[in-house]
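In the form predicted on its own, a lone chain appears below as structure tokens.
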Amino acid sequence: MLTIRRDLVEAMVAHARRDHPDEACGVIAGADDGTDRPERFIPMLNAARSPTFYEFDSADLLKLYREMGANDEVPVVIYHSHTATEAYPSRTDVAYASEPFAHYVLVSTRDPEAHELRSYRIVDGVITEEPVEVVESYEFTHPGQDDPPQE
């Protein structure tokens, strides 16, 4: 299941919105200790400008990684704009999922009234929906470290 914070998504469909009718692309950031919380939002631009594709300037993309990889980082979410269609994966999308631990978040822009937003996993061609949760803040969102003392 993807945890996210309502900003997080206000910013990508804030994007995805931004961009139409261009598909919109980018990362979200978390920390490499295993949360799996997206935290730093980072919007990418779409090097094809295209409505029915996305593609990652190469050279960017290249540079966020170095970026990441000197915070401690990993691309929690990898997010995409549909722009006519449902937030579902693409042919072309499936070939180009190359991170196993990541969320594949698809915001749908076809509604001007309304988005939507699915998250998958894909891992070797395998398309697998999990559902979202979306709150507020990561704070006694999982149990565990962030639990309230007890009393």
Contents of the next structure:
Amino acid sequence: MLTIRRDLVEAMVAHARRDHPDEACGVIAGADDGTDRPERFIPMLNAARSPTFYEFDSADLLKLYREMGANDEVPVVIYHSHTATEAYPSRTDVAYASEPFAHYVLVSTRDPEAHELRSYRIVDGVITEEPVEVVESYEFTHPGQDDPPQE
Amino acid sequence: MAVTVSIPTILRTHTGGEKSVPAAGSTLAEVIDDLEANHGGIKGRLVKDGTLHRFVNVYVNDEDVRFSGGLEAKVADGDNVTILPAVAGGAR
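Given the form predicted on its own above, I would also like to look at the protein as it appears in the form predicted together with the partner chain.
So here's everything in the complex, that chain up top.
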């Protein structure tokens, strides 16, 4: 399951809408501590500037990974949009997927009124869809912190 | 020539979980052969039909080797070689 803050979902959708009809892409980084929480929104340039393909620019990719390395972050979410098809990984998406611990989020902008947002794990060529839980904050979502503090 | 090679998550199964490993060589091809000698199986993930796999980006220091000779790119003592999977995909 992907648990993600509402403002980050809105940021991904806004980016996808802004770049439509080209595909938009980016990363949401989070601490490399196993908490699996997306925190830092990093929209990336689609170097392909295409309605059917996306690719992080090679220099941007190096800069991004160096930055995440320096911050002890991992790419918790890797997102991109499909602008004329459903939010389901294509064969190309699967061929390129190489972050086994990332949530691959797809946003479809084919409907101008309502977006579709879905999340997947893609490991060794196998697509596994997962539920997306949108939360206002991560404060009470940590395992073992089910009880809200006393007023 | 001794260099340090940064290994991406997906290839760390070949390096016992290590994020970076030492290697030797004066070209990228030699560095990859040296990696393969110590971390069997890694070369096949990087090289296909004698050229770098299209799904992987390799940098010597800040330079993407695609623009500096590919496998024949020169490396010097103390250089950092960074391997990163391309982040790409698309609707087709």
